[in-house]
Amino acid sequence: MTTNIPIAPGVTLRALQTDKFKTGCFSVNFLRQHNEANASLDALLPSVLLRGTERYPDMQQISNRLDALYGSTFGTLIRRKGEVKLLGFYADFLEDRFTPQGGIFSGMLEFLEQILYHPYTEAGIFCEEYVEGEKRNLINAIEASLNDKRFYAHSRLVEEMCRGEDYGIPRLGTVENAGKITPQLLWEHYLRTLELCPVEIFYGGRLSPQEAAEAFRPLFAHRKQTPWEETHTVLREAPAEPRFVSESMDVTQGKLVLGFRTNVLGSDPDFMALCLLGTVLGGGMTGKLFVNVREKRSLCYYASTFYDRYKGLFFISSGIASENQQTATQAILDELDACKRGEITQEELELARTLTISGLRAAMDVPNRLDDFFIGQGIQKGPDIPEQIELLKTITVDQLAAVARKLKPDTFYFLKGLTE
């Protein structure tokens, strides 16, 4: 669906050509292995960017140029895909055929280039104000996961699961990394991002592929070949019985995450089969663990599955009663090796696949979602979305049962209530 152009050294373009939207949007990415002397480092420079330029020096002037491009969007990007982390931008603005002048993209790109290349500085470096004040966002941002109990658990799990790996490491970084970033430091971390990160751009809106190129291309003409920092995720086998982890909060309900390895990615021939799994045993009101866990056991208030396709990791993660945490634990295993077996009815599987395909769909109609996918390509080849949709329409209980058998348990963890 998308056309991918080299565009200088490092850079590559995956342009979607569409007139499906009135707005069009754009992604600027610079990848780097994600571990733990860069997580704080990156989650805080795109903050620290948007701050101000020479330009636009602070928020309100920032603000008020945006307003001017007919109220478009410029905000900041943290994402993580397996262990290869992506840090920058995503625009959303009008088509230039929707206003009198035109020149919104064109804004966009001067926009672009004044946050990338001419930050507002003093003494040569970032400005202390504008690194202190956004620490003590992302350091809130980092406490406040504590209160989101379902966040935590699972955030918790993944941290036990991978210890030693840099999937393990939270995606923000830590309290105490944070707190230790001067203005120096984060100055010389955004040096090293523009020279040493490859960049992966998505570009979604009228223009043809080729158009799109030559407007990104002069942004990134200084560029020189030199030997880019290496990404890559890591995959690991299960221990032969899994790991279990318990700790207490002050929470009225207990949270259970169980996570498996299943080592298959994205661009393996089983992963469309996992995703229908997943929506076999998690996916809302049909699924298994709602039906059978849920409404005719009454042994958890809700259950959902989640597959990652850039490490091959498998989850499922419920609210519980902390009393019922064996029997609830007990009864979603037996749900999934009832899937080992086959016991997938023909009605399950026809309710999982109307509803993984509805989902696809729906990412079609949302910009945001078809940049997040068409990038994730660029960090995992895989079958793009109308294929997945045509894989699904073919996949047996068998190809189910199949995949289900390579779901190997690792790590299950249990936040529980303080007088548990």
Partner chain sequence: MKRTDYPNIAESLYEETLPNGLRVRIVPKKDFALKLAFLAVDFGSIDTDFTQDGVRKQVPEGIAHYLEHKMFDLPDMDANARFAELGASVNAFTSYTMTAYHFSCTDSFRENLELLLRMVTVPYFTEESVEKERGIIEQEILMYEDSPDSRVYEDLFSILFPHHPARVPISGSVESISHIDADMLYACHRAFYTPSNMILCVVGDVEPQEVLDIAQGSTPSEALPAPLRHYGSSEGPGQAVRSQRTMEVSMPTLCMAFRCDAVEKGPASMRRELIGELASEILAGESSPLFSRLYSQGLIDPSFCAGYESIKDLCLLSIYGDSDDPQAVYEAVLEEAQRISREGFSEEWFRRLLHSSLGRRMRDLDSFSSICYRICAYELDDLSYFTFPQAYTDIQPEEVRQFLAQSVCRERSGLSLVHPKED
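We call the rigid core the largest set of C-alpha positions that still match within 1.5 Å between the two forms. Numbering follows the first chain given and starts at 1. What you see is a predicted model, and the numbers here were worked out from it, not measured in a lab. First, how it differs from the form predicted together with its partner chain.
Fitting the two forms on the rigid core leaves the C-alpha of residue 195 displaced by under 2 angstroms between the two forms. Once the rigid core is overlaid between the two forms, residue 359 counts among the residues whose Cα shifts by 2 Å or more. After superposition on the rigid core, the Cα of residue 248 moves by 2 Å or more between the two forms.
Since the structure above is the form predicted alone, I would like to see how the form predicted together with its partner chain looks, so please show that one next.
Next up is only this chain, free of partner chains and other molecules.
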């Protein structure tokens, strides 16, 4: 599907040629280990770079440039795949053939070059105003994780469950560490990032992979071979007894999140079975949790599963009335236990299978989903989409039960409402 082309030392392009869309896209990602020391620096760097360049020194000039490129989007990216951090930028733009003069893709590359290599500087480093302004935004963003309670509950669970692991460090780092960043420190971090981080680029659009490679190559022509920053993801065992953490907040609906370790990664043979189990349990309106816990017993408003293939963690999250905490937890665990015993009907299996396969087929028609998928493949090679579909077709109830037994409860978190 995609063609992988090394275009410079430590730089790989994954290109997908397609003429189905009016939008072309690319993302440029610098890879490094996500840890406490660099989390906030990584989170801050792309936003400061996007404040100004030599040619487009302030936000107004930048906006004007993107407006002139027919409303192209250029944004920052801070993603995590397990304990691997990807920081950089994405761009969505109108394909050249839809404008009278063209020149949009080449304009975006020129813009990318400005952002990556020609930041606006004062006295040879980032200017204080931009760094301080984006620091404030970063701190606000970290604090705003409180606003979305579902997201907040998930983050708190991960923090508790993976304490002492890089995975437990919040994606954007902490307020405390963000506060310590100076223009000088960020500048040094910027130079290290350019020099030492491997780069993954995704391109989706009308150009052939070779044409795309030629277009991106000059941007990295100066890169020299070096010992690249290394990345790794650590797997741990769950404790003998699950831990339980509860907090109160003035919310009307309680949020329950159950965290499990499976140590099944995207590159493991069990990978697709675990994906499918996630759908059997939490897949839309036919998953066991929706049908049995929500519809039959009215114990929750939503119940969904999330499997992180990069770290082998599995989560079940649910919105419930606070007084139902114990009943709802037990009801959810009962459904999981039923899976472990192989109590999955043929119908449930086929429903989940069809849903998963059609989701994968549809994903091929959505450019952003493709970017995330193919960039992820660069971090942890698993089956590609057609292979996943073939594997899904063969999975049996016994395989689902076997993989369900690999779910080891680690930590349960409950965000309890104060008022009823």
